[in-house]
Amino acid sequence: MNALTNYFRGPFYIALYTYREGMRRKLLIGFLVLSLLVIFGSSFIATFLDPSAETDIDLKLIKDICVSAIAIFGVLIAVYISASVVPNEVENKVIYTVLSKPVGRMQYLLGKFMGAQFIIMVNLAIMGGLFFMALYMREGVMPTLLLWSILLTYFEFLIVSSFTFAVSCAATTSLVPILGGLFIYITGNLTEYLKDVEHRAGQTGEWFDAMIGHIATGLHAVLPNLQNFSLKMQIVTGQPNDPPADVLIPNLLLYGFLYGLAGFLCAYIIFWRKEV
């Protein structure tokens, strides 16, 4: 028991180093600072609205808008500090002394890693702690439906942030990691799509055409796909306290937690090949 209580003393420490001086970053204190604004702003429309009105088209207008700024602010939160931890200190050289000292690659790895998942989920629950009370406060209703959302919004930067901090491992500088991260989420948001590409597929009968269908048959099944852990259209259209419909919430953790430790695996088995 002390043996793994000491393994994960040096983890814990980097995790709370890396926590503090990230959240001490201009940047992201930009994005934080700008979503909230968008968030209040939206919010500050809404204390305007006719409750008796006919028609909530207005509020579901708010609603879009707040779901859209914690999702784009808090995957750039995400991308940028996963993208960052580790290239900052190899280019300060910080990494040398940290590591000449009796912590482990992999111990260091998850000290990072942990610091960064610390400031995503505290980023993220700012910004829907702020859109849960602008809810509560108009409709009078708990809005559990959010609480889920936040939850598998996490799980979902948490795959995006994972595969970054991977290629922050083999980089020197901050921007390929943001950039890869970036197109991971894209792509991930668009891997959906790959299942309508798989079923024209072949319909020519032209070999090209089915390889085609291969191909896009392969990347749907190793791929993420993000879009399954939205439930943006459900909290536009739906209730604030309606259960989450047409989702699994167990198997989604599951999933996401799956592709987060592979991203972590790659980062480490990147890492431990690395020259430093």
Second form
Amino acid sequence: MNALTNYFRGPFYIALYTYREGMRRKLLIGFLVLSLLVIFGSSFIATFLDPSAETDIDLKLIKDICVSAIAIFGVLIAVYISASVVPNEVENKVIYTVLSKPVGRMQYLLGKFMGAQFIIMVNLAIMGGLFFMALYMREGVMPTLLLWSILLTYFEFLIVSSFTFAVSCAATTSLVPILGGLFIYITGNLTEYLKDVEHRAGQTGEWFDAMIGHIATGLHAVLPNLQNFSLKMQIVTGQPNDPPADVLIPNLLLYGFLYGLAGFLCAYIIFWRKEV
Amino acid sequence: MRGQDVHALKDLNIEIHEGEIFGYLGPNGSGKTTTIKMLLGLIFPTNGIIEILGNRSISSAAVKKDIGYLPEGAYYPDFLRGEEILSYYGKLYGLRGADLKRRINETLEMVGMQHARRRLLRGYSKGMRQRIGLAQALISDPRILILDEPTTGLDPIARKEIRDILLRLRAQGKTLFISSHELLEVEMMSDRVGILFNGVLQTIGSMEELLIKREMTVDVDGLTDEVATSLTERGVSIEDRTGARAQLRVGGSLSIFDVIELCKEKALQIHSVTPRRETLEELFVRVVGAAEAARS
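Follow the form predicted alone with the form predicted together with its partner chain, if you could.
Shown next: the complete complex, the earlier chain at its head.
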């Protein structure tokens, strides 16, 4: 037990340091401020709607804007921070001072990854918390559905950030992993369409057509489906205190955790013999 | 397509003695930083053995606890205070509570930064940042210090201060491995030096072994232009002349006795006769020049 505590002490301090450093980054603060402005501003935009239209359309619009703002700015923060925590330390040589201490590469990576996760969680909590309060004040009921949505959104970001982190361990600057992270997010949201490709392929009897079908099947089986984590439609159209429909929360959390773990292991495989 | 393999270091064999300052020299790109990175397990040799304090597992926590490292030009976050940086690195060594506080106080005292411990790093001068860098390398009270360009870019006063700290550390029994381009400083501090060129160790040894005592100098007074011309014609080279005072360098076919006789003959007043040793800079130029010539 003592050995285990000692092992995780290093990653914990690295994570704290990463968190403190990361939360002061200007770009990250900019993303957060923008997202808060959008969440605040959504009520203002709703006042421009035609008063004769559907009675709760303004509320739907506000919900739509806020959920989208959290998803967009949240993923920008997740990708940016996951893509930069390691390359930045290589660039400014801080990594040398850390790895020359009694800290293994696994401990170092774990610390940086945990630090990035703290930052993502705190930012998501700030954005989600504000939306939660706004919704509660507007509707007068606890929007518990939003809490489930925020939890699932975090696990969606965990997948994106872990693979972005893996790409960043192979890169020397943060630009490539940022682009890679955005690509992962977009691809993960399009995985659902691979099913359509799979169904449509093979209809012509051509080998090329069949091959595309097989590739689509393979990709669909391997790539994470980030659409699984979205409760957006239910939040916009349903009641704020409805239970999440059509999703199995524990299964999704396990799904997110396993993909997150896979991403982190990829990062370690890339990093453990990397010459820094 | 495959790039050509580059051997950054070849047949490198260095032994560092406990309690000494070892100066590791070489032109840019000669492999100094590569050596240090290998010592720290940041990059891996294709062949060979690295042993630190009798331990071949250089990545083990037990070995790393005895090593302090100051990289060249490392950046420390501006938003942290001097003591916070040390606290962070100290915790990575497993220091906590009263032990950590004591070590922070001791290292800050050692590098002369007690007065600025609570100031944010953004208010530090370059010299102060370097001293905090040195303090983080010292936080675990390591037996070995590996320093990459510890005084580069500092003003003369800051250099002198860092040099004094390093000499104090040697007096405490620490072993210092210093990679530097500042030859004068290395010469002033080091017990032994090694010169690396193109990944190959060209020479290694103590200053006494490596620097040739090749000339004598005679410090004289009463020199006139006429006498100076006459001495030059006889093969004596005159250096550092200030008015009637100058240094005569003994070389070529003349012996020291010949020069003293000449001084008597010209009625010059002799202040001192000193054997002149080659400087480290001269050794460096000689060794690297020879290696370059051999390569081409």
